[in-house]
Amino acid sequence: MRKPLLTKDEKKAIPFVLPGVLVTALLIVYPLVYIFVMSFSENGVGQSGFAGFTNYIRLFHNPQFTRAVSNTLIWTGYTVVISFFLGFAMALLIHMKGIRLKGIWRSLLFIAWIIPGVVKATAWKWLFTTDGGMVNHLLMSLKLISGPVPWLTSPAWAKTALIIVQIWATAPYVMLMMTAGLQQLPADLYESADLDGANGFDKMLHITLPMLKDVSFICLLMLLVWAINEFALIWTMTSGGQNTTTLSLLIYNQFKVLNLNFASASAVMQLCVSMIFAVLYTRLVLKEEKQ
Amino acid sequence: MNAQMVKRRIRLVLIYAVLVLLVLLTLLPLGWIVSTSLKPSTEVFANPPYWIPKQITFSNYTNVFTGSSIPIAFLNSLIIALLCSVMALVLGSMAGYAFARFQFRGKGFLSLFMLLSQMLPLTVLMIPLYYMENRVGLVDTKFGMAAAHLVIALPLVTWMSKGYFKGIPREIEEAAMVDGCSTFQNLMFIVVPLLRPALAATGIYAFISSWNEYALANVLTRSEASRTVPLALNDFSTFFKVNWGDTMAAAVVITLPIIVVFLSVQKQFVEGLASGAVKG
């Protein structure tokens, strides 16, 4: 007997899946192919011939691109590492024995997360004003700085300011994920460790950290992808001035001046980098889902 | 024994102190938004700045509601986010249902793709989406903006609803099948009503993503026909000067709806985050 073209399940599934798949193909797959083709064309899509890797070679010789890459690396490195440890520390504090109202603390610390990105960025731009800004005023009254710091108007400080805001915005996510992870740890493991005379450090190193391995990686990968892709925050606060242009901003700027070869080749580079971490993330999430 | 109790008490007090400090650091920027929004312009620019307005005024809010593009942008955002979340809910929950219930070729790849799409850099999609929408005249229209936001909302709803559908026992549907329900009737009349709160939360999640989105809106909207609130927040600044009082009042106006809807679905939202549904 011949195998039917479609199984019974497939016949049922098609009407449900097809509309969503078509829309996804149109809005996500086609644009990705489009930008890919564009990055290998001589002058935008459809207008002229195949350019091979010319656009990419030019890209790597362009100081704007290399500067954007190095800015992205610095920004990503600092925000991911600090945000992770700060968020984890917050989760550990809330989880401590004897702390009451854990849910309230968690919600209070999580609020920053939900605010629209542009509102966060605009509020911080106002807080970081050099003369009469609240941050400078607070730091000066605490005698931590002697005069106003030009947070957003000097290359020396602008990156620091942006990194602080990104940490403020993303650490709550880590806190939330880690508190969820900590709650799932089996209490009896700690009880038997206590019987064996383990101290707090031992328990941390041999029970807590290994058990939180997966959720930690999920957080780290998420932070990485967000940092690489961030646009609104940097665009609102510095517009890429003071040497804060990351890949996202470079792509946007080059698109605005219709330098499409440059923009599309940079975009493909950004896509490749963020998708490496995204694929690792997906594998972890799918593994968690199976368990 | 007593000394140990004292030590424990001190440790607890220290932890609470650190927690309070962290909460202050989280909330002070938000407090500063509200404080500035309630100050008359003479007080906004006072140097050194202070937290409590000497004279509370609502004139910044009056400016925002009567003399700015915020009300129109608010309406635009509302329509766009609603349109986007309804489209995403219909298309996404159908796909999510099939992912949860049926075996078909390409299923593994497709669900992987849905998860991955949530992490696509929008700056990569923005250029092709602009040219595509430009060709069919959808740039600077509400529908065009809502459709572009499906890029975020559709994978998100598909992925989240797939998880919810998996949690519904098959037996319920099989019983309905025996009674002569089609698969579609099953979904509409048996499964969806059971999952109403979860699906509502998913829709709200999609709504929030669209409401907050900035990069695509920056490229795909031009005029008051479609401009959304995150962009309109910029209206109070010129190259030389920013009217911070009005800006902060506008910030409150566009954030409040989000906080209200978020509080209504906080629980499902948190579970969604943990299950891998993310906002890019």
The other form holds:
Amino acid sequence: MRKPLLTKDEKKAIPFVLPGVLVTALLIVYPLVYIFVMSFSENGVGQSGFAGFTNYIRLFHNPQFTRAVSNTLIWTGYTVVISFFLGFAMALLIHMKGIRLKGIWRSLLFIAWIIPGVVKATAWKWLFTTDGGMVNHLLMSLKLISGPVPWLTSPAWAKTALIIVQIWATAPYVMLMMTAGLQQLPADLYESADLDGANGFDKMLHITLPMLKDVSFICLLMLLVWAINEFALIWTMTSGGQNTTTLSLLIYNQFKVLNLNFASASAVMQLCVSMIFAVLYTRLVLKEEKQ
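Switch from the form predicted in complex with its partner chain to the form predicted alone and give that structure.
Nothing else is written out below except the one chain.
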């Protein structure tokens, strides 16, 4: 006798699960399929015929796409690397013996991460104002600069300002994850290392870093995904001006002018990159759960 596909209890659960499945299909699956179809179509509404890889070939020959990819790589590289090491350094500092009120310090630092993106972008946009901004006022008061810095009105400084804000916003997440990892490390390993005469660098290199490998990998993956898909922060602070247009902003700008084929092809490319990191993250989490 064949085993039924669904048990009695599973059949009873269908009416409760079905609304969520339908909403997900309507809001996520259908738009994804539609964008994928448009990226291979000859016109914006996907009704004229199959265009093959023509849209993707045009995409790679478009200077706007090349510039956006370059900005995305610069933005991602700086924010991911600096955020990771800064967050790791903060975790080590808070985890040190003799540091009091560790919970309060972690909570204060973590506020930067939980603030909504538009709110922190608006606040930092005001702080980076060339005339009267608090950042310029503070730097001039400390005699570090002789005149106001055009933080958001110069291509070089605008990228720097955006990177600073992203680091400030994401480093606390790394700090929290690394702190949790450090608290799980067995103290007897460090005691044995002390008996063997190991110094702080040796313990960091041979004990701390290897045992935090999985946590570090998860942090790096999350930082990569957030950096690649970041939109609200960049749009609120510069709107993509001053050569700060990343791939996310390029897709939005192309949809806004109804260049749907170009935007759809760009969106598919960004989705593929994000999916690579998402799959790696999922596999790592499942591996940890099995262990």
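The structure presented is a predicted model; accordingly, all values stated were derived computationally and were not measured. Numbering follows the first chain given and starts at 1. Rigid core: the largest C-alpha set superposing within 1.5 Å between the two forms.
Student: Once the core is aligned, please say if the CA of Ile57 is shifted by at least 2 angstroms between the two forms.
Tutor: After core superposition, the C-alpha of Ile57 moves less than 2 Å between the two forms.
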